[in-house]
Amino acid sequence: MTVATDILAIRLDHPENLMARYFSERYFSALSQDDQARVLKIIKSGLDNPDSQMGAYAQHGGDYDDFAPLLEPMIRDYHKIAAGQGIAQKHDWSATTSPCSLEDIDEALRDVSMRVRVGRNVAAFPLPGAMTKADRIEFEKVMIKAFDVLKDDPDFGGAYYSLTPKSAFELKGQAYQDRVDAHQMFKDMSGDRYLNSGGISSDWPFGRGMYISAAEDFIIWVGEEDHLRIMAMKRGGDLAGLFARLHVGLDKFSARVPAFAHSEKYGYITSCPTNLGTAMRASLHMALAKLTQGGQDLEAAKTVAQKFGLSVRGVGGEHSGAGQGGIVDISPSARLGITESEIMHRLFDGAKALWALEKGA
């Protein structure tokens, strides 16, 4: 059996697997042996897990340019960018200083759970899938130095907790689980078959950890799917305030670490092509009891939300169900070809539209 034969079988049985959909045997065969080996590492997750949607994880920042004939069609398909249409990522946080409050939709939305995060990778290191154990430990040391400075900031001061065994900042046992249960820390990655195949969860738990502000509303994950996941989270209704909190904290932190991997075409470089662009996911929890049939069926809500450029998933993440009262997680689907400010307004406008349907249903 050849790689091409295996991929053809996946293409037939799992047409949603974008790696299999766009893999070209002619292109692959024309590559040097070294480049073929690089491609096989990139697509290993999609080969091992035919039910993957993307089926690929970049291993190095340069992979998107070096293997554009394979990866660009996948990127265009996922991000809904037509062939021939230019790709150029712009960034704009300016509108996050303007009022954007969920209370203006309905007083009942003045106290919802909101979160916005961005992924970042430091250009001087391989992406997580290609990092060695030594890379992961060294990267964490670089981040700890940056956190030592951030700790003294009056608005973002806090503490760093490491999962690296015997670290001076080690977090383990029930203390770790408490942070996971509070949705502040990421779960054990070693059991994730997709991340395992992509090399991203290798050497768990070395080089992993989290920084959290004293107010527990600004968090930086170290060593998850990307080098860094930087987020702001709070309960309330002030979306603009949430985005502004992230933006200010991101700027302060960015000034203290090596340059992030970025391209004019794809924006911030991420391990998974689904996160290219702003590398941002902004979400809030809404109780959509009627649209989810009392929380029993998310499919109707998902179908409706797509019309507004939103994704719907359960409160426990992908593949989870709605919470009590039909609470679901809604977020704009787009990452690439949309600015940070546009994401905020798409979330607000989409929430307004879904709420109107919910109250009128």
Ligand code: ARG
Given for the second form:
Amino acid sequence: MTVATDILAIRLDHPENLMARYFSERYFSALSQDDQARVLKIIKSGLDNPDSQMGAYAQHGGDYDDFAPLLEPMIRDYHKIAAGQGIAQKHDWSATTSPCSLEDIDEALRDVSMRVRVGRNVAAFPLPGAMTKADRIEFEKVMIKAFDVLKDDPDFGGAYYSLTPKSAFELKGQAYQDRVDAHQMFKDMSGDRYLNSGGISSDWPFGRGMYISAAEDFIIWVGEEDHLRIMAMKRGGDLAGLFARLHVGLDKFSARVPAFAHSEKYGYITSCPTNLGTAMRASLHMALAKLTQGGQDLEAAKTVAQKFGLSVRGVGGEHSGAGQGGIVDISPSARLGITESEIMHRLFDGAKALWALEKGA
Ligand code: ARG
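Can you return the structure of this protein in the form predicted in complex with this ligand rather than the form predicted on its own?
Below is the whole assembly, all chains and molecules, this chain first.
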């Protein structure tokens, strides 16, 4: 059986798998042997996991340009950018300096769990899927030096914890698990079949770790799906304050890190094509007891939320169910072709619309 036949079978059984939908045997067979080998690495996750939604992880920043005939249609489909419409990612954080508070929707929303993260990859290293163990260890060393700029800052001072065995900053066992349970640290990646096939979880747990501010509201993950995941998390209602916290910390830290992989077209380059553009995911936890039938039915809430450009997932992370009392995680679906400021407003407007439905439902 050739790859093309395998992919055809996936396309029939799993119409949601975008890799399978857009893979072209004609394009593939016209590539050089080397390029075919590169494409096979990029699409391996979607081949091994037919139920993938995207089904591909870039291995090098240049993959998006080098294999545009395959990847661009997948990207356009996922991010809903029509064929023929230009793609040029713009960045704008300006709205985060004017007030935007969830309390303005309802007094009841003054104490929600809010989180915003961006993915970043350093251009000088291969993307996580193609890193060697030595690359991962070296990358972490470079970051540990860069964290000094935060450690010395009164607003961002904190500590770095490493999962690398025998590291001077080692975090392991129950102490690691406690950070995972507190939603501060990422889960054991070796348990994720998508990441495993994409090469992203290789050499686990070497080169992995997290920086966390003393207030525990500013966190940087090292060595997860992207080289860096930089985030702010808070309980409260001040959405603009949350974004501003991320923006300030991100700027301080970025000034000390070698250049990030970025393109005029796709914005910040990420392993997964779903995250291109702003590479931003901003979310809130909301109790939607009625819209989820008491937490029993996420699908109904997903369908409603889609109308407002929001995705719904459980509070236990990707692929998890609703929590007690129908608590779900809502976030704007778009990452590409939308600015950082627009994401903040989409989340606010979407939360407002969903809340009105929940109250009236
Ligand atoms: N590779 C998985 C898929 O294609 C994950 C997609 C989105 N999630 C993510 N964490 N990048 O279905």
